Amino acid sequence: MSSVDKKPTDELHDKEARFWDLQEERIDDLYARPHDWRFIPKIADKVIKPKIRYLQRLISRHKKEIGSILDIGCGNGWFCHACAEAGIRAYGVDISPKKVETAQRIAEEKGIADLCHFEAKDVMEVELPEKVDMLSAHGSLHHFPDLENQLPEMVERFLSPDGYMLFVEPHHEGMPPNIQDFIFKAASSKLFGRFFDKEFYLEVTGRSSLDEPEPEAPTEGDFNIRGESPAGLEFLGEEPDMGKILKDRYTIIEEKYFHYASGHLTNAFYVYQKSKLTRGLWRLLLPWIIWWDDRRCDKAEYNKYAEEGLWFLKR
């Protein structure tokens, strides 16, 4: 296909794919010197025990109706290779060559590539030798130009009659607006704002200043790999409802939110913290605000400022 016959939506696919395979090339730059938690493991791990957990029994309640899964926008393989070391047979694909190569790498390395078979290209063009019992999606849905339209098709090309659908997505709503400016107010001030480092902050988020709207889409090879991808930047502003989609469509069996204020006050106390102090701090103070977080995740007047939102469903 010529650039001339290109649709927009193609464009924006080409770019997407190109960022994620660029971004898994420096992936060791992101880990060296990491600009959100999810690049600190011994960090993460903390973060994410919640969600890890309730993933786990989840699949364990269910795991004699489930022997096969397809996983959308698989990334690196991490939610294929837990499925498979389960004994379930996994199905990843992910537009980026890059995470793909290393999904199968490390499926290798686990002693598991008998049960993951990845590949890279558009969902919407994957031909499976069989309909599987759960479609996933961890973070990528929201990324779908015409999601509303889309999804449907998915579940009924490659979800079997009776299957189950996990999809774990960026809520809508964004950050808390009393978390947010709590972290302004911090980042601003006398005391602390000397230990924020601004400059790395500005430079991760493509601004020249804190009160600078969010960039533009970025143009062809000009790329920041810390910042949003772009279909992400196409769409700030319009993520859709997952819930609402979610809920007028299917079943839902579980609903559960993560995240309302641990991974943002994580960021600006100890990944984009200069004083090796505050960052001790933060260390020892983690395990209970995780916990806390986690409690009043289960509340609607929190909940819905959750940064992710996992939900279990069927037809």
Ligand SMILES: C[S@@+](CC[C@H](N)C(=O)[O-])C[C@H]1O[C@@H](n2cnc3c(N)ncnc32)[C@H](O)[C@@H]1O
The other form holds:
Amino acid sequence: MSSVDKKPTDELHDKEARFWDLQEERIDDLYARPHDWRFIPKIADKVIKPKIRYLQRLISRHKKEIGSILDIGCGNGWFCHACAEAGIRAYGVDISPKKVETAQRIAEEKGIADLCHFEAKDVMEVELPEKVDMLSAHGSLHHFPDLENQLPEMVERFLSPDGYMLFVEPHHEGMPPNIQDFIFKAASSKLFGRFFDKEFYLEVTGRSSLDEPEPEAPTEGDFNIRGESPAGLEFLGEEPDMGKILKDRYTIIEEKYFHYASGHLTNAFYVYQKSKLTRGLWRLLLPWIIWWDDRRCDKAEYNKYAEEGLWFLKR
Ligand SMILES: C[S@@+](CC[C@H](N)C(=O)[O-])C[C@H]1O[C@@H](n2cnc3c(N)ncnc32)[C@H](O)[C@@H]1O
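Give me the form predicted in complex with this ligand now, not the form predicted alone.
Entire complex below, previous chain first.
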């Protein structure tokens, strides 16, 4: 196909694949200078514990009905690996060849490659040898700007008639207002402010001062691999309500929310902290913060601000 024949979606897919390839190539740099708790494994393992436990319980409750899954936008394949380790056949599709290479390598290292089948493609272009019992996506559905049409097509093409869907996606953008106030006050205070790495925070958020609102994310030019991907920017730019998109079409079996404040607070009191003492104290406090946060996430008045939503659905 010549560049003249290329559809806008092809161009977006090319950009999306390049973005995630680049992120995978630079993944060691992101871990070496983390800008978010997700890039500090010993912290991330703690913050995501409630979610991982919830996922494990959900899968084990439905294990008899789930023999195979398709993970949409599988990234480095962690969810496929976890399913394969539970004896489930896992198909993982990702538009980034570098991510798929990593997913395949890890499956081989873990000795589960026989249960994992990875493919580097736009998921809409994939042919599967069977219909699966569950469609899953973890942080990937919001990379489909035409999700309202594409999701029903994925369901029709890939999911068995009695199949399940398990989606974990961004829910609320930004911090809950009271948590934002608290963090900004602490960062500007004399006592705590001197330990807060303001320069790095401003560099990552693209501001020149803490009072400035967060700038519009760039939609063109060089990629910001610490930010949202090209397709994600297109989807999130329209302020979609993922829960509504899913609930309008399918039957909710369970829904749960994660990270009301634990992620934002951990960024402020650990990631952007210059003082080893404060970081040490935060690590000690973290199990309690996570426990408190998880309870907040069960209440509607708080979970409307949660960073992530999990929806377990049936057709
Ligand atoms: C936020 S990452 C999530 C990766 C993984 N699910 C995880 O939990 O780490 C989104 C992933 O979706 C993939 N993706 C975006 N658009 C896609 C498409 N059209 N088809 C397949 N994968 C896609 C990206 O390459 C990226 O790896």
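Numbering follows the first chain given and starts at 1. Under this definition, the rigid core comprises the largest set of C-alpha atoms superposing within 1.5 Å between the forms. Just so it is clear, the structure is predicted and the values come from calculations on it, not from any experiment.
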Shift of residue 149 between the two forms at or above 2 Å (CA, core fit): no
